[in-house]
Amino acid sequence: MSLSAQQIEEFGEFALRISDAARVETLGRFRNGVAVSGKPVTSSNSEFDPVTEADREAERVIRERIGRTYPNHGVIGEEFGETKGNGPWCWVLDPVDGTRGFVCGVASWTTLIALEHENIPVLGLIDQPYLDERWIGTKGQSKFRHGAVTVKCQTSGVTDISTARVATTDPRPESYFGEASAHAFARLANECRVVRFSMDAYAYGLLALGEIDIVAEAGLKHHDYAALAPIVEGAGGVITNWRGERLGSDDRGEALAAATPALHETALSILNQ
């Protein structure tokens, strides 16, 4: 579905307001000795998975505002699960994407907000409050705001893998990646000029700005990736799973974003050797 100009303005302004509300909860706790606890260990996640009051309170305040303004909309959030709606609209929230960075005082964590229509993301927002950086994307357009300055996003245009800058969060097989996907990422990284780690969703924002050329991830959940496609695609990039399908088409949690179709095709080929 393509949003009308009126819907883009309405939902976009609302997304900005609720991300502002989330900033109040996260910024006051960042680098301020916030208590950290671990989520329950599961078969798919045996590592320490941190959560803080910032995660919970930011999601809580966003949910409250969605409930007041759009009571028929559904909500899916990392911390409090799913609230069913009465129509085709659903907000998908990751209040602090990159909690490991947050608890280490690294300003690469973000707040992710997506709006889906019949399970397809039509609006995405990435917000880095500490740096006052924010990306918002809808089909065909993606914008970046830093302070009072807003610019249109455009990917780098890189097509040659040998000159590409690639990023992922943590490619260890005992973390987000399994053995096979860790080896696949290593093949991809060996073909690229520069490799960077530990930026979580912030890396997709940098890709939309033309500062990174490829992002490859594994182990993602719905709330991790829902906001990404509108921003990457709105800047001219390509984003799919590692099979070249729409994000969420399988349950493997893999994402591959690239600056150009040609670069994406090359990266897909390397990952699937």
Contents of the next structure:
Number of protein chains: 2
Amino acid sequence: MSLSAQQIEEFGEFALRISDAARVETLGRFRNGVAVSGKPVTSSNSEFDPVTEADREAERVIRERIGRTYPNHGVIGEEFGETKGNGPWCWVLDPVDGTRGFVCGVASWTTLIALEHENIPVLGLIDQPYLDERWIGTKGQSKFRHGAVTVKCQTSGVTDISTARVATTDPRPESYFGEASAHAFARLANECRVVRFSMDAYAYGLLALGEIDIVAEAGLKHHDYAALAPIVEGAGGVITNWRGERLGSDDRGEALAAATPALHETALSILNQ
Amino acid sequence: MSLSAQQIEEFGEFALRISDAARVETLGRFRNGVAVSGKPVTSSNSEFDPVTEADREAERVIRERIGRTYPNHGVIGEEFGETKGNGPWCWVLDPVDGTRGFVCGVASWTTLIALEHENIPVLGLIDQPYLDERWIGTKGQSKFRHGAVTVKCQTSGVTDISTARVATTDPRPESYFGEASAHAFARLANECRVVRFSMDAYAYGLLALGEIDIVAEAGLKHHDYAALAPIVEGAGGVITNWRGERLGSDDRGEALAAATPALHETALSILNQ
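What would the structure be for the form predicted together with another copy of the chain, rather than the form predicted on its own?
Next comes the full complex, this chain leading.
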């Protein structure tokens, strides 16, 4: 099965509808005393990782709609794991990325929806319901909608690291990075002009808007990063792991996104010094 | 001159009007390629500290209105320093708190307006124009408005540190804390359930809404903290420096806000271990 523009258009419209449906489940529970329960602690992420009712209910609604409309498509979701499909298409879902932000009342959490074709993401969507902000990347083009206004995304033209704005979710070694990666990130941050934390996937959306120039993270899972490449690349940015390979090529969940190829190359070399 | 409820009411209405006027100057420049210039690097804060056109123009507009309406009132502002008044009243302004967030396109920056009576803040206002969110604290009561909805603020009832959500702007020693304070904060963060960064004064607003339980910072200046106490205390929270004294009693700009007296006491003892 080959990819047609019409197919991608159809899947894009469907992605918008399922993220609308997810909003009903997430937004009503934001800043509303939602119950927080702990996930099992694993060796790779020993900090408390809250998972909310919003997370579960939103994924349930999205899966139900995919199953009804595209019964042959696979689904991989943060909350309910993998449902094998029958063909090349697979949806990858993170109903509430940034659950820590969610439970702290910060509107930096997002709903992430990706569509992969033979394991390559061809469509990515980032949705922030409280702000009514939504990014969608398809066919090499990314768009951002805020309220009634839609604009084409374009990364900043920044190539000089000393003027760059860099983001990561948590710089502490005990959270996502481990000691070596935390030191590598600190080296990178020291070369940049401004550093911001705690934004999760929302940071990649800001990169696509030209507001942030570099995002460097580790410890991302499939559902955390699948939606990112179509949006970042569709806005003119570059995104790879910390070895310059396609996202998901390593098992450390490393991501390095940059506004321009030159900035990406510089950041990559600093991380690997 | 003594404080009457009617006076505070009048000043509160005036604070709302000047923050509306400031919005015109800040919001139009947010995510809009605003020029960023560097402040002189000082020994206490060696990281790049951007100051924007928004910052200067918003303070100019607010000062102009104060001068016209209350010519006897003093004004202390981040951008244009101190204008001595003739009497007990002084406005303390930070037109764009969180300029790093501003230049990264993150809606965590705020406009801070405080009114002091004989050096004690009696009114505090936190405004986030992009989100249309505004906190005002007066007369021992804090209110939060989002769009058309206004609610009375109430901190969470959290007393157990192990369930607390804690925030600070930047945990790195080189940014605000210095080595000793960074270690003290790390001890505190390790006892809490969730940690968030990069929110500046917006974090105290979330504390007043019951969404965050502790905020601990250092390196705050007069214009950074003057608006905080009326809002935090008016919502039932406690805010002091790291020795349990009134904000501004030390020259290290330390602030520790907590949802309840018990939680504040626990956090204070961890910071001072």
